[in-house]
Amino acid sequence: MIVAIDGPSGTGKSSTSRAVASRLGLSYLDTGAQYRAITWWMLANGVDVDDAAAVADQAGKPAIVSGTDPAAPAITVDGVDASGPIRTQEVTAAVSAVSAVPEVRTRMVEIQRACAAAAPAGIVVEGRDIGTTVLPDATVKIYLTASAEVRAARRSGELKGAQSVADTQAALVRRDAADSGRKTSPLAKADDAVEVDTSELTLDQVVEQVVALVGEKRAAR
């Protein structure tokens, strides 16, 4: 059982994901997280990260491990526990840039699908491209939107007020027209997958969705 949740920041991917799989007792994994790992990684050791060859040429050094455990999901580079350093605001502007560099992405998704391969009961994978290029035959998947005033508003929650929400709507629709303009594996609506608007549900009723429509799958098979 591969369940793909895709879209694009502030749609509430990362809390329904991990519902989702403490729900139906499945692994979980943040491929997000993957990218703000090398993102760090590269800002830490001195790599410009807006040169992509500089970027490629670095691309395969650092050891990437996820956990995938939805209760306590973690995330070390060369060992290092890197959950708190990837979300920082300087790793935010530079992981679009680091995401574009094809490189880093075909590096990324075999990591993804050696974790997708590994889960004992089945996973769910958290993303931009799952749907699309990671997992293209995932059994369920789910595509989440959310109108840009919904999203900014959340992501600013999240910051705690350290940045205004409109600077964090502007950001987020940088962060869009990066992601979806970009040549590798750039952020899309699987044609197979089922969209979801969480605008104006709850968490709750948003994960409530996604179990049921993957119990409607598991039903089929």
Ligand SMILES: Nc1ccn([C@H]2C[C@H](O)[C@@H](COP(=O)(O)O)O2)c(=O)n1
Given for the second form:
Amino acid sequence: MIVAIDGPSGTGKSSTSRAVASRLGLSYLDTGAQYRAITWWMLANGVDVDDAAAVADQAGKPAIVSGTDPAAPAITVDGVDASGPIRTQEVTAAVSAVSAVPEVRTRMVEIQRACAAAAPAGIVVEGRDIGTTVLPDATVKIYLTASAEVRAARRSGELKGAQSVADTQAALVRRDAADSGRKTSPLAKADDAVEVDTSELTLDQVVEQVVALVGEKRAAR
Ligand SMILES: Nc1ncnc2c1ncn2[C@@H]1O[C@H](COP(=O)(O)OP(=O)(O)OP(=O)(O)O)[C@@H](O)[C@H]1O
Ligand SMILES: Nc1ccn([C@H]2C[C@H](O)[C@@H](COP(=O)(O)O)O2)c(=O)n1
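Could you please show the structure of the form predicted in complex with this ligand, as a counterpart to the form predicted on its own just displayed?
So here's everything in the complex, that chain up top.
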């Protein structure tokens, strides 16, 4: 059972994926955390993240390991816990440039497919290109959306006023444009993905919809 959950920033991919994985006894993989981890490593090692050739040259160096327990998502870089540092504004501002580099994507996709293959009961994998590129044969594909206003309000709640809602919204929209506009496996809905607009739904309602879709697929097999 492979569940692919894609969509723009702040649509609820992580919250939904973790809850669905917990409910169904599946593993969970946050691929955005992996792109953040390699970005953090590039910044920490003085690599110019706007120089695609320099990023490509270093892409094979960091060892990135993701935990797949939905109750305790974990990520290490060269054996160091990176779960805090990958969430800084500095990393968020640089991650789209690093993740657009084809050599970075090749490396991450390899790690992601290995995680999925190793999951004992199946896995929920969230990202931007899971249904289109990483796991095109996923059993269930979901594409989450929500209005930019709703996403910015949700994110601002998390940031506790560190950034205005307008600035948060502008940053989300900028990141989505970069992620959708890159050449290599851009953010996109797979043709066979089910689109769920979460703007007017609670997290529980979204989780129920995804669990129901998985149940339908299981019953049909
Ligand atoms: N349906 C929902 N209703 C209300 N709030 C939600 C809903 N889904 C998620 N949230 C909240 O919105 C915020 C963003 O959710 P989450 O981190 O899951 O999104 P994401 O798509 O994984 O974001 P990113 O792509 O930036 O990692 C969180 O604070 C989360 O609690
Ligand atoms: N499959 C993926 C997952 C993520 N990215 C890039 C693009 C995002 O802006 C960034 C951070 O992801 P988030 O933590 O916000 O989910 O990582 C990607 O290119 N492909």
